[in-house]
Amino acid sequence: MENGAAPTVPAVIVAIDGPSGTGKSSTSKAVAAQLGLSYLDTGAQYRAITWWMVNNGIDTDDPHAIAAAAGKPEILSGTDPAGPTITVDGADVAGPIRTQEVTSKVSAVSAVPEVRTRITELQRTIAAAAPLGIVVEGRDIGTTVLPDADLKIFLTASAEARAARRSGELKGADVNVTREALIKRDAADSSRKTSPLAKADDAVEVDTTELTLAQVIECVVTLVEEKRAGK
């Protein structure tokens, strides 16, 4: 060490994939905060472009119309895990992108190859610019967006557990209705031709069905620290 400089911690890129309701967002944010990493919710970016399409009268049942408009909105993601932000054309859309209307249309918009290409490029740029590394959560991060990520984690949980968690988030939601919606969305996201929801061959699978959020976070933090120590 020259001049008594502090040892530098190697930057680490962590991909966390999995279906809705597995605890991806809560886990990813907590892990990033604990380890001093940036954080990116890629689902929010797909929701943002879907929100823009809905707001601008684009027919979300028409892939050609979606493809033609995919390059228009300017989407900016703030990567502080303590307060992640997302804006479209300068407007804060963190709340509006979580509406049921956007949720019901995001799979169709996300399936359009031009949309995935646009958002994937955005995600790669953000990940490459993270000074200490980043936790990126989504559905195709380990397989498509960041196939060279230092650590890939795939979170799973039973449909029942996921529906119960998601219903808890959506106050007053019917668990059975939520479960059906989750299963339908999983099917749509897993069967799309472009970048489907899938587990990378070299991903570590963590089943969160029987685990508390704290246990999942602890498990992932340990995996990241082991990976960082080995770099």
Ligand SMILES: Nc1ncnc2c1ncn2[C@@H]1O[C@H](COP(=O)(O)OP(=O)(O)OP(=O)(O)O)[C@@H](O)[C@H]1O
Contents of the next structure:
Amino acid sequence: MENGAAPTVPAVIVAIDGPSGTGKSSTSKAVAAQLGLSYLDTGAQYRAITWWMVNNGIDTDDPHAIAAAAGKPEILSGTDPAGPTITVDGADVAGPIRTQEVTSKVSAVSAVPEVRTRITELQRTIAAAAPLGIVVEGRDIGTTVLPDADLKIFLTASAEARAARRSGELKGADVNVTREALIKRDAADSSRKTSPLAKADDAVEVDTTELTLAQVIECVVTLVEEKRAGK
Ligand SMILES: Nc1ncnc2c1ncn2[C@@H]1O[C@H](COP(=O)(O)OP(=O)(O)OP(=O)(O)O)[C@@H](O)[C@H]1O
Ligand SMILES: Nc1ccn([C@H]2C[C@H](O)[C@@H](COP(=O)(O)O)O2)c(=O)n1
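Please supply the coordinates for the form predicted in complex with the named molecule, as a counterpart to the form predicted on its own shown previously.
Everything in the complex follows now, all chains and molecules, and the chain you saw is the first one.
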């Protein structure tokens, strides 16, 4: 460098979408950590607002009640891939948002347009503030939240592989019950009217069924580096 300043790398925005259990969180966190990028788990934000609705007595079967309350909770996401955080009105909810109750209600809450508008706004603000760029994972990042992302990835895997992975996490869970629950949640997320789970036309699809997590991470890191090199 002529003036002795550190070389600058243009910020890179990576969108990673796909159905449940395809490896979005594990891959996104590792890729962000390896490349020095920020990381945003948008599913955690939808879980956080669902948790708040449940804890504040909002009927999660009533879209009008959800819409009326959508602006009330303050949701904050920490974007360090080594220790992502999520708080609601100042309370750490990283554990409570993973309960079965929240998981069973999150598709209904996240289908409400007022909820999506609110959360999408948060996501865009966070992505715009990431100094070196960010890996954002979810269901509608490439199609709706960040349609101009530098790189869009759509992860897939067979329902059997995804259920086996999840059952491994939830020790002792019946793999068939887990598989049916995943399929049901994907169907709800794919069929909602407002920004459903979908692959963007310009996304790179990666089928992870036969790949190890390390192979998926390597594949995505390579794709990001290629994009960066061409910027
Ligand atoms: N390629 C892979 N091979 C084997 N296991 C994997 C692979 N990718 C992810 N896993 C494991 O599968 C589980 C689910 O992964 P992860 O939470 O990253 O998926 P996800 O797509 O973010 O799911 P969700 O959308 O439900 O949050 C984790 O235990 C993870 O370690
Ligand atoms: N961009 C997103 C991210 C998530 N959701 C909804 C739909 C999912 O079932 C739920 C939980 O996500 P997970 O933690 O399993 O990744 O949140 C969405 O609608 N849009």
